[in-house]
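The chain below stands alone, shown as structure tokens; this is the form predicted on its own.
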Amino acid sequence: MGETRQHPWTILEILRWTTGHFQEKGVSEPRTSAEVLLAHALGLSRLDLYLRHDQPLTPEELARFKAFILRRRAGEPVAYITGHKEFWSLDFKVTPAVLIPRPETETLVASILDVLKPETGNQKPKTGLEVGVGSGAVIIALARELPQVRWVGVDISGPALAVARENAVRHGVAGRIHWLRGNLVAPLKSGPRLHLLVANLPYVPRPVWEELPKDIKEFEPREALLGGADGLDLIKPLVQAAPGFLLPGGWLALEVAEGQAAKVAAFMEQSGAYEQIEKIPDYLGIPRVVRARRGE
């Protein structure tokens, strides 16, 4: 980005330069990164960048954008730079304390809505639990879609719970979510009282984690990703514990990594506590969610 230019950078010029620069530096999704960061620096939408393509940047806007370029070039994820990430068509606050919500996790939300339809009228309230809430993306999306469900959200991280609480307030569902800090189901009193238990636990196997890109491995919280040698260190005990908290006919839905669905389904089958065990693919056709009902 030359400092001897005789005229200000326009939106289109700086966008083209930044995309090429990111490509040269090996930044993933260079065009998208450039668009999102420039839009954030200017307080515009990505569409506005093209509607105002010949608008010049002020020195203050250029300085702000340069700082974003340096952070992205160093590997910092776009969502942490902007502090926002869209999930289920909702805008979520994200910080380095939480995993950045992924599009494939929308499969987990959809898998619940497929079996637990929204209800109206004077229906008896249901109770749902999410273990490992992170930013709150899953539990908040479900709370908005399922007004008849009261929720409990559990996470071992205090900073993550603070982000989730803030997102719940922003999206108008804070009154239906009770937050608890702890590991898996340890903060809950034993006994079957849940109609639903959902979790997107750390599931990345250690060999895969070692090879993750820099913008994931060095910036996103390790404790939200690494699931032990085979990625199942937390999933196995939750599969075993869940029947003690689910009502007969209640649902368990777990997001899993590529290649894990068959193993998790086998754990459920071997426990003898579940029926209707299903493996549900994400938008790429990868089995992403394992869903099952607690036996009657």
Ligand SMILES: C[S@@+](CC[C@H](N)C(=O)[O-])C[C@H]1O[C@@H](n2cnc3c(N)ncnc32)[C@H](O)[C@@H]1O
Given for the second form:
Amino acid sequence: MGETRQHPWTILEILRWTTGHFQEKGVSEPRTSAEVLLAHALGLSRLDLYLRHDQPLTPEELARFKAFILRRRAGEPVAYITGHKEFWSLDFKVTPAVLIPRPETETLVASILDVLKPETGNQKPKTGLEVGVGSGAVIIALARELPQVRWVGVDISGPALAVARENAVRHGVAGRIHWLRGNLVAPLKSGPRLHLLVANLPYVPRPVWEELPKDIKEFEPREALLGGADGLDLIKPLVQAAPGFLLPGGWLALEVAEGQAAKVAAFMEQSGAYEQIEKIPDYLGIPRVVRARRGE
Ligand SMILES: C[S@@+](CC[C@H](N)C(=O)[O-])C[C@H]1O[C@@H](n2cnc3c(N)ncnc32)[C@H](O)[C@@H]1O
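Switch over from the form predicted on its own to the form predicted in complex with the named molecule, please.
Every component of the complex follows; first up is the chain already shown.
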């Protein structure tokens, strides 16, 4: 983009140039990155970019977009640059204090809704807990789908809870979620009172974390990703503690990394407190959620 141009860049020209530039620089998802960032710089939707492909950029728009290009080239994830990420067809605010919600995490939401379908005959839940809320994507999606449930959302990170709170207000569910800061279930009074318990805890094993791409390792919060030597440092104690908080017949659903589902299912078996233990695949067919019911 360095050369002096006679004419201003059009949307299509700059998209093509940026995609090529990102490809050369090894930026992941070069075309999508270019489109999302250009749409954000121009205040347009991605579809608008194509409908207005001949539109020239003003010098201010070009300057804004150039700044985004530089940030993305340095590895910053697109969602931190735009401050938004879609999850469960809802728009979430994201900041570097929270993990960017991943599409595969929609499996966690769906795994709970599945067991509550009318044909299952399962009771209507009234109380739910999410441990490790981050941006609030999971608890807010569930709160919108299950309007009769009152939720508690826990996170160890105060800045993450602030983002989750904002997202709950934005999506009209703030009145049904109570936020607590602390370690796993420690901030809750003990005693079985939950119908639902969900968590997408940090589960990346340290050796895998060491090798993660720069976009993730250097930009997303380490405490949202790293789960100790085998990735199960937090999942294991939660599996042990959950039966003390779940009502008989209550559901536990945990997101896990590829290759962890069998181990987590085995912890549940060993605890003797669970029944109907199931491994649920994500849209790629990878076992992504382990779900179980507390025995009656
Ligand atoms: C993988 S992120 C999940 C965020 C969000 N639920 C999602 O699915 O996008 C894990 C979250 O757990 C939180 N966390 C890490 N250790 C924790 C702990 N010991 N107790 C409670 N929350 C914890 C992190 O701050 C982070 O927000």
